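Single chain ahead, by itself, as structure tokens, in the form predicted alone.
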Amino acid sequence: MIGWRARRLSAAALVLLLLSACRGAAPSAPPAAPAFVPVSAEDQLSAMHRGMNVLDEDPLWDDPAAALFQPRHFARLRDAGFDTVRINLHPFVHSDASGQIDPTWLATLDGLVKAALDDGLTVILDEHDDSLCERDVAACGPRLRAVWEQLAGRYRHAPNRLLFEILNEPHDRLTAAVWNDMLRDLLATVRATNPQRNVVIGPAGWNAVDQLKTLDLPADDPHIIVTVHYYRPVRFTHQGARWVAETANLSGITWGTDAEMAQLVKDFDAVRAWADAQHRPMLLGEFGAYDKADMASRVRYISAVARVAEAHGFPWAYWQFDSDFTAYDIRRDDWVRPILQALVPP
């Protein structure tokens, strides 16, 4: 793993990382840690690695014995060489008028935390409410507030891999100014009873990255992972996808020319440059093919970012386990294997 702070690779020794990926050593899965020790966002950082994006409204949430993703399933990443899981968290339809998050709801937060902690994987416990919160923005806050309030409190003593997301990518009527003045207010939130825990924040417009330029944070807070998402070109990634207006009536586009894969080391480079300027460690915390693009140029894409981010210093989790962009057969409980291979090559 490059540290955060090494040198840009040139173009041209990206480039034969893209044409002759190699796997990277895994790490060894820690023992759990029995008490919160700090550890600074850059150590942090480089003992993450291959991540996964999980349970993003999965039954489980709301009956746990219609549940698809098993705790079993932690250890069937870590073994396939993920060392992270994000943990899509959906609390807001789970809270009653007050903002109290359902008891049951928390409790099977609580056994799922522990067992991947226990297969010794790094957890980010992401909300994921974006969508609800550009709906309401006046609402969004006080409701962001309450539901940290709760996880906050309630995880302060866990080991130090565990790490908050405070809002999976900000977007429409949540501009930059908005976010801005929000993500200080949540943070605060947090650093009350987790004044050391490591936070992933993003930037505004979907956490895209030309949006890092309009992202301001506070500069006296150490213990801030920055994440960027990646999807370029959309026309690709997705394509078929009924819920992005732009693309849902899109097929047959495939991915990996020249100049695709020179745009993707050039949208790269520019991240590397602003998290060197600003002095911040990076994480790609999503990005993927939908389904329904051809497999060979999923396979290419998703090999390719991967590839790509891991040359910048970035470690990466990728969208989703299973559902769409599917990178795990549930129905089969096995992977699907050329996207397994894509992401960690044999």
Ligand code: GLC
The other form holds:
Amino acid sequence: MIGWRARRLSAAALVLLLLSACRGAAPSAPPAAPAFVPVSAEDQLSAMHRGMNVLDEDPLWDDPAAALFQPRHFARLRDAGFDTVRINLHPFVHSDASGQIDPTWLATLDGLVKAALDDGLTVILDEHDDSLCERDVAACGPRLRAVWEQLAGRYRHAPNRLLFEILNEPHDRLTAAVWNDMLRDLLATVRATNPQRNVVIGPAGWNAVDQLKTLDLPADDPHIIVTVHYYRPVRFTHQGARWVAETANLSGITWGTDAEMAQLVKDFDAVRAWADAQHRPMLLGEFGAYDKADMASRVRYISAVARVAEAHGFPWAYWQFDSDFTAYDIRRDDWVRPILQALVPP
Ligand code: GLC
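Which structure goes with the form predicted in complex with the named molecule, now that we have seen the form predicted alone?
What follows is the whole complex; the chain from before opens it.
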């Protein structure tokens, strides 16, 4: 009898407790910050499907008050079907002569990383400072090392959904031989504070698919995701792009013949074969078509690349959210619908 009463009382107390908790009356401790839990490169990749390159040219890096991109855009991305963002970083211009990164810039990055992780996204911190390295390896190596000492140290306890990409599109003076040495040095810098975080690395030669064969990774490090970028044929994807001399004056080039489609599939078959032979998970970190191509061809191209990548098991990140290759019209604050639907079919 007494036992029954005690049980009945405790059940009543439980109901009261639950009710007060529902009303928000019961004080509760905030959840502990999620500590880093190692995840294999393969498992990490399988949680990534559709991604977006963001923030490359946003004025917020110089002046947070001038931001076009707002933290709420991470939720906009997630709600549209994206699970990954690749944040394009240019810390060199925000560092002093000794390589120390400006605290205001770091605070801006902290806020963005937190907002994106809180929205459930996987976040790649992409060091996008390849243009000094293309002409001066001796100057760029130590600066990259300083960047990664600071960023890797700063985010060493971040959840495993934060990944580091040590350098975007190494090229020119950063030949494959030079890059294969430098990537070891930078990886060791990261590993000093992040022994098991997954790191994204692509081949020299602009991360191009046909350069994978030149990439030499440390065989004893399993926490590497390999990345490639795909802009073939450049005369289509970069027509009218002022920064590519060979294609700056081109216009009116369409895409979508059977032969072009077959070439795309053949290129991705070769990437799949390399990834299988090397036992490395593969991310398509950039692809896209510049705004000057006709919209029908851009839609054909973007949806073909995305679907072929998916069929080969490669998560992808589109280049880019706003500014050019535009998926999102940030001044109108809405998607460029045909591009969004090419990326994420309704
Ligand atoms: C690379 C460049 C970027 C350019 C894009 C497309 O990521 O770093 O500046 O817009 O490719 O050409």
